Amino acid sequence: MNPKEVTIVLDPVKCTGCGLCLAVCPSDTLSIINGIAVITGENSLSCGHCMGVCPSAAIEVEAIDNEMTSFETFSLDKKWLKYGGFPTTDLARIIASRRSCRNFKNNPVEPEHLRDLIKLAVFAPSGTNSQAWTFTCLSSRKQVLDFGITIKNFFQNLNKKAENYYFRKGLKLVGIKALDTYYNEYYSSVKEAMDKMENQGIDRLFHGATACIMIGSGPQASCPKEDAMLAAGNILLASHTMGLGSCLIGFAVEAMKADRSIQEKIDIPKAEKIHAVIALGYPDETYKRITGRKKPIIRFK
């Protein structure tokens, strides 16, 4: 399907004109004519605005899948939140609350929980609402350690070519500065954490993490890394109230990015590009008091 496709239907006995929907589509692809909308333009962003601020329900937006809305873990209100309408001390709690989780517990993630995270993640925006996300999820605690183990092995390799001299700095002369930038700031870190995970068991990877969702991105995303960081905020955020703890793994971005065969052993097709990888799992960890953050530089102008 067109991405921009119009599929707005308008009812024209329910429509009263009030021309709210105009006032709200980002597109131009309604019109007020003889009292009522009709679409005039070619090209929509199915981002419903109009079906959402219509008083009378008087349009849908059959690109918009009303099973988005429909959760298995909780009911959702569907009726509007109004600007200002919910506490921002509660909200704030939340934000404040999240942390990184690095111990988890054996206990496994309930798909269902898996889905609705994944529900609640395409309500981020996104450029152009394109909404070209895709998701794969590791459920098992042995899928984690099995992409873990390649994960593992990739870096093993890149510090074989880390650890040569001649090699880095010869990169280095020619302008490529990546590996010996790597080497610098990395290679120590990574080869203790590799050896524990070879050699103790320790996974200092997935940290024990029993899933694992994988945001992805479609050709057609205008905004590939900014849209899929976008839903991956709305996963931790909304694993915390579900009582999972989840954690970035940038590492496994990175080493998928690098080797773009990694993906291709868990059956993501080579037309995707992966830009966040969130480990999940109930977590075995308790903190007692939110603890702040370092001050960021702020301008006003």
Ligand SMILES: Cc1cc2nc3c(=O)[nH]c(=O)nc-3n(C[C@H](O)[C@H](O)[C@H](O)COP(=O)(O)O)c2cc1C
Given for the second form:
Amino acid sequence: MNPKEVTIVLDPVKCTGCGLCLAVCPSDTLSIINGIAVITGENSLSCGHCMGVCPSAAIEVEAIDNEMTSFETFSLDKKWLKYGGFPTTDLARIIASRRSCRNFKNNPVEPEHLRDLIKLAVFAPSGTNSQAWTFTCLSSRKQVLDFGITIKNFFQNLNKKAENYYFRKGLKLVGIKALDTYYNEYYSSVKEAMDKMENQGIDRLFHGATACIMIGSGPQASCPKEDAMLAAGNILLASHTMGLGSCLIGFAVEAMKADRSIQEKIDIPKAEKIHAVIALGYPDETYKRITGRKKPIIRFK
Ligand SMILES: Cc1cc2nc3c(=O)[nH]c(=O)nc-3n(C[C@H](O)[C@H](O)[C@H](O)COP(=O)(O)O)c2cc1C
Ligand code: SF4
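Please move on to the form predicted together with the named molecule, as the form predicted alone is already shown.
Expanding to the full complex; the earlier chain stays at the top.
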């Protein structure tokens, strides 16, 4: 299907011609002709703004799957929350209470929680509303552990290459600085972590997580990384409200970027790219208080 195909269905009987749908449409898909809305544009982002704004429920967008607003672990009030309609203090508390969890219990995460997290993830904005993200779930500790071992092997191999002074300096001489930079900045800490995994069985990559969601993009994505990270943000916050701990695992993303065979091992098609890997599980840690952040550079002009 053409991603810009117009799948809007208008009910001319219900339409009152108020024009609200035109005002929110980013693609100029609709016009008012003879007092009712009609489709005159050739493209649509299928964002559903027209459907959401119509006071007469005269619009359906067929590309939108109604299943995606139906959740298994909670029910969604589908009445749109007006601007200012939710206490900032509650949202701020969720945002500030989310922490990267690095101690997980052994309990598995229920698949319905993973499915609901993915449905919440795709409410994130995406460039040109391409929604070209993919979600790959590992839903048992064994799967996460096996995946972690693959990532560990990648870093052990990388460390072996980086240890070779002549190899990394030779690469640097021909303009390839990445291995030398890696050696200077990460080699020692990665070595320590991988040794702990290898010799003491301490999971320094996934922290004992019992589930994992990998967010990738298909070739149609216009802003693949940004879309994935925004979807990830939703998952991190929502998992906290579900009683789950979460942690982004950048090491896994880096390994999968550098060695494309890793994703093949877990049957992720070659055409996809993974941008975010999130460890999930029931947390085995609690905090007493919300802490702050470093002061960022802020400019008002
Ligand atoms: C892109 C990205 C990659 C990250 N990769 C890892 C990782 O591989 N392992 C890990 O334990 N934490 C990882 N983190 C978590 C950060 O260390 C964490 O967000 C930061 O220390 C702030 O702590 P907080 O999330 O608890 O507020 C990553 C975070 C981001 C945004
Ligand atoms: S918002 Fe609804 S009622 Fe108003 S013009 Fe569009 S389709 Fe018709």
